[in-house]
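Presented as structure tokens, the chain that follows is alone, the form predicted on its own.
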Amino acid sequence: MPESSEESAPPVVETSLVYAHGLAAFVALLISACFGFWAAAELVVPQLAGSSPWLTWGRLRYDHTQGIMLGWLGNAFFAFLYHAVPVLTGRSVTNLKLGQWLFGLWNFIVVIPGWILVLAGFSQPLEWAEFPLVIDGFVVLALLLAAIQFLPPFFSRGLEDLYVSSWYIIGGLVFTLLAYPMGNFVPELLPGARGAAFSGLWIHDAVGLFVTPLALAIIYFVIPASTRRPIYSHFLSMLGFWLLFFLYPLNGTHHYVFSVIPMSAQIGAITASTLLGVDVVIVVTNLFLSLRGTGWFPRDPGLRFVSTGTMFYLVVSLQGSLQAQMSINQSVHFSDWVIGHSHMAMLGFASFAALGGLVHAWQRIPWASYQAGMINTGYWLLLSGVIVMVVDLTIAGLVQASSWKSGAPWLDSVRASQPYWAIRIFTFLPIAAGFFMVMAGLFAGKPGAGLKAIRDTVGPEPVAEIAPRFATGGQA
């Protein structure tokens, strides 16, 4: 029977929070890129910072990684969720005021103070957990508020109509809330190898249980919304979802191959890493079959970003499965190939997906600025910059591994790396310019131009395949 008029009315999309988190994401991104640029430059010019402890390599690198994960991707994901959750559920998010508190907490209590404390010398020497413990407490609080803000709409009508994006959003928010304390608090309490094992789990859980699910939620949302066609196979979508959440928590120990951690745990992590590669092939095959007919570089800029992010997802995941194998891990574990791998994950896969989600949501804000030409220019700058950086670091890593295997003095590998490190510095220019152009296309264009563009092409209405009840006017 028809629902009440109040229930069938379109839900409110909090566009002000989409805009606020989007702006914060780009500001954090450009600042984090500058941290990374300076840290990369110090590998070539070690005395660049002079005697200032605030600009030492370790502190800059910590702020770079945490800024990318929490400042850039965290804000970008929240911005997209404020658009996607009402469309997926037919319900508004929990509360506008709660959203304002979450925005302030995430940016002015977590990201900015975290950066300052790290530069001042207060940090944790833990991978992907570098912000000090006092900041970690506020991150957990913010993740709890995010769960309260975004999860209740999914359960208001039951689970029978949940689209695959909904599952990834629920999984990403719930598992991150559980995994973050494990990776940031537990290693401080357990000494030696036991603490390192938990830290190793978090190194991959940060990517696999926070970044990957929310990036895939964007991809699974944008593809049908932009092509007006359903995902090729819902079965393959859900198979990929459950394999991800069953396998990824086991992966982290592959960072400690040949360590004192029990060999059974190491073999388990290597096996899980291999199987995860199979899972990614399933997921990406399903996504590319869903993209058939759109071309290698789709005309819609949001769709183009997510399709490119999908390709990066395939390459980086197969690369990770390969690097986890003992014979390869033994040679390349500490090399720059691993650094290139991580940049492909965060700047290639995750950032391209996040940009696709932001562009898609931005187009549907009636009053938001939009300039397609700048966004398209930004795409090509980013694609070229990321490819050159990843290829450069991969070659550097193989050169380093060859030098180490030959038994040459370690400093020989450092000298051989210098030209590749110099090239990496220069890749900052197209990458930073690309991000800036996309930002300019979203903040300095003509108001309402994005909405006009989609009205003239695919149309702004919700797609039945991703929001069946909302798209049919709220019929039960």
Contents of the next structure:
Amino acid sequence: MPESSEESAPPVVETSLVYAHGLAAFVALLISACFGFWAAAELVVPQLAGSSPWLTWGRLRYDHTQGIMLGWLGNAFFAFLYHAVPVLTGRSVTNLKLGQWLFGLWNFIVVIPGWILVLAGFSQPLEWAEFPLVIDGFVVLALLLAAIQFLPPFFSRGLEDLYVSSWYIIGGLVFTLLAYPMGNFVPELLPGARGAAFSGLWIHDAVGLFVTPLALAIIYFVIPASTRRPIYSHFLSMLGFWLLFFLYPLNGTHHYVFSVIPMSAQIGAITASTLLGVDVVIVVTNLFLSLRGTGWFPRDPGLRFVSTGTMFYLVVSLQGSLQAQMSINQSVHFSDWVIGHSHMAMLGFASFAALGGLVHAWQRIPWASYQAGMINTGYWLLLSGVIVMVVDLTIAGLVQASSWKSGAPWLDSVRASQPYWAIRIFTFLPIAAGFFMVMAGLFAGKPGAGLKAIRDTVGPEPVAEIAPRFATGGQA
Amino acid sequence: MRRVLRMSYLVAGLGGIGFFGMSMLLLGVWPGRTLEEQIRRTQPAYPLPPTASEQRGRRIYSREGCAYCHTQQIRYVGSDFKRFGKATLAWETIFDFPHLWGTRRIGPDLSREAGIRSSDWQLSHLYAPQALVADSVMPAFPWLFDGAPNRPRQEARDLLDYLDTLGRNRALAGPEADVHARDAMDCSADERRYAFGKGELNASPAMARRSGEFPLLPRVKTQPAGQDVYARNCAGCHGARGEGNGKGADGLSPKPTNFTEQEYSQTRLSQALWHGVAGSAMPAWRDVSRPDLAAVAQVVRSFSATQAEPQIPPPVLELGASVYKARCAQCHGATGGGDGTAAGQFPIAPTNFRTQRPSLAASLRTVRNGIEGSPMAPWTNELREDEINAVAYYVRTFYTGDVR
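Requested next: the structure of the form predicted together with the partner chain (the form predicted on its own having been shown above).
Full complex below, order starting with the chain above.
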């Protein structure tokens, strides 16, 4: 990866921040999963909401997705960046203090108050933008701080021969900073259909410009770092990167097909969605070729999560291209098919990648605990839970679509959904248990067991090449 | 060489940001301008902006996540057109800050909700949805009320007011505005068909209609399927045994009919099921299959406790006839057909006694007490007791059953 010839002081990995964001990520993940579980259960037993506004379905639903995107994935990405940026650039991140401010801002000013405000009835009814406007201001501020924290190392190193992960990190951070205000502020200013056009863009950009680039940065990082082999083709990496950043932002309008938004915009977005499928095939081919020889379930837990996340990425993207087509969109839009799709994206693809990145970074904190067995158990629980949930919701979506098409009374579609909704509730068990096991695997076990596991299986880390110093964080 | 390379990264970086800018231009700004232009050309002269109460209601709708189960967007596709009505036009959304289009339909689309349901139904449903719609998964919103569905707080009233705006502007604008919009829009064949085509602006099968054609349901034997349909759709208000005392009945005004004290012709049942009872909480059931409707009609019939008709002495009937002619015929019609000269001015149509016969007890009670929530007034201050008795007897003589 990088050469650090000109740099005198070796870079520092702020392990305390990897640890803090990792811990916050898991806590937010478990809380967000509980929001999702409770909302899912209320679809089967509506009385679970009680008579309190705080537990009503809509508010739980808002907190579920905001918690997953900002609380879980946001923290997980930051944790990974504190590990990856020094390794990729040979330079430390801007400032430890700034990191502590970012951590506090992100968790104690954005995520926790956001959750509480939504439950208390302060929110905005826009998808992936449910936290109230006052919180959105702080999100933008935090994203700005993140850019200041993570981007200068890339620029001071120089942009020549940047590894593809770096491109995705730069792209993800810069584009999210641009897209977030668009999705959160513009629909408040432009009414109805005109605002919806921007909402549609943000719904896709949240996934395409924030979650996907950073998840791919993790995947591109963990594969060569774990296999000790370069990525198969840097040309394909760059092709995939530029196509992705060209095509992803052009997808948004596919959330409003057959709407009053001009048909040419819809058709443009559908075309971009189709091409995006082609791009993902290029990206994933490159990743699979880089993974060759590691098998379906690589032994290294971080790599295993990343490898499975890559498979989900392929499937969910092809599904996305498919469901953007007008003939299919006409039927499955508005149904649980789409909910299945989003869970495959955020849980199957992004969360597996994030878990892979977290486990990978964690293992390399010299003083952190690590227990591979629990992580592997968590992996199997998660994999089974996600697959059952996605298959279940996809079938539910088809059932709902056919009920709507038949002209039967509306409630027939609700009644027909009940068995699938009931199954979906139970998928919470393996999924939550899986998350918990992975978390336990990172907090139980012996300090330093992660590095030892690496030495025992593939030999010592080639520290001389990567050259970061891992801050001891006052421990070990 | 290095400098050139550095430049190329700068160009690439700007290009990347350019991609984002391009997406905003192509899919945000440019369609927005097209929409703005289209709205300018197609909107009616005076679209009604929301009142303060309606705006507060909209904020409640927003914060409770209503839009995450109920879309507000009728798409330009056949199934939406058939189920919900004419596709949403851009100008209909001009007051939506921010839009509430939604991307998931667990419940039905609400873009044309105004006018489908009565206010007492809406409030009762917000208070306890499952009381009215047994299999609904909608959350209840009891904190918008003071402990009872007919005691809404200001918040519930605001929300109700907001629901009454959904689709209002298009309905108010009338067919002329649609013709104007269609001509001004230069629309595609699909747009023409789904936004302006032959069909109803509001196609909801639950919207009650005061009059119109309806299919005469066949008489069928009592069957379990009918019991099932009744239990799911009717028992919430009318009660499991048809006594008008279901869980959902509390907040409704007028109260749901107690079937045990009514006798109906098949015509009346068919009409009530197909068109609902306009002005009351009784919705229409045009989406239920006709065999199911016929089966439900039979269930309703089976609740009726028919007794042997008492012999009424002729002088009593004569007194009843004279009271009826003086006091009742204006609304209920000279021959009890519910078609008196004043009938049309009431929100709820007067009872047609030729197709519906109340029991003597119900008839007496109604003449004495009136029907709360309907235009039927109490007569105890106006009529003597013998007159009340006589007219209560008399109205029951109009019944002809299914002989028209």
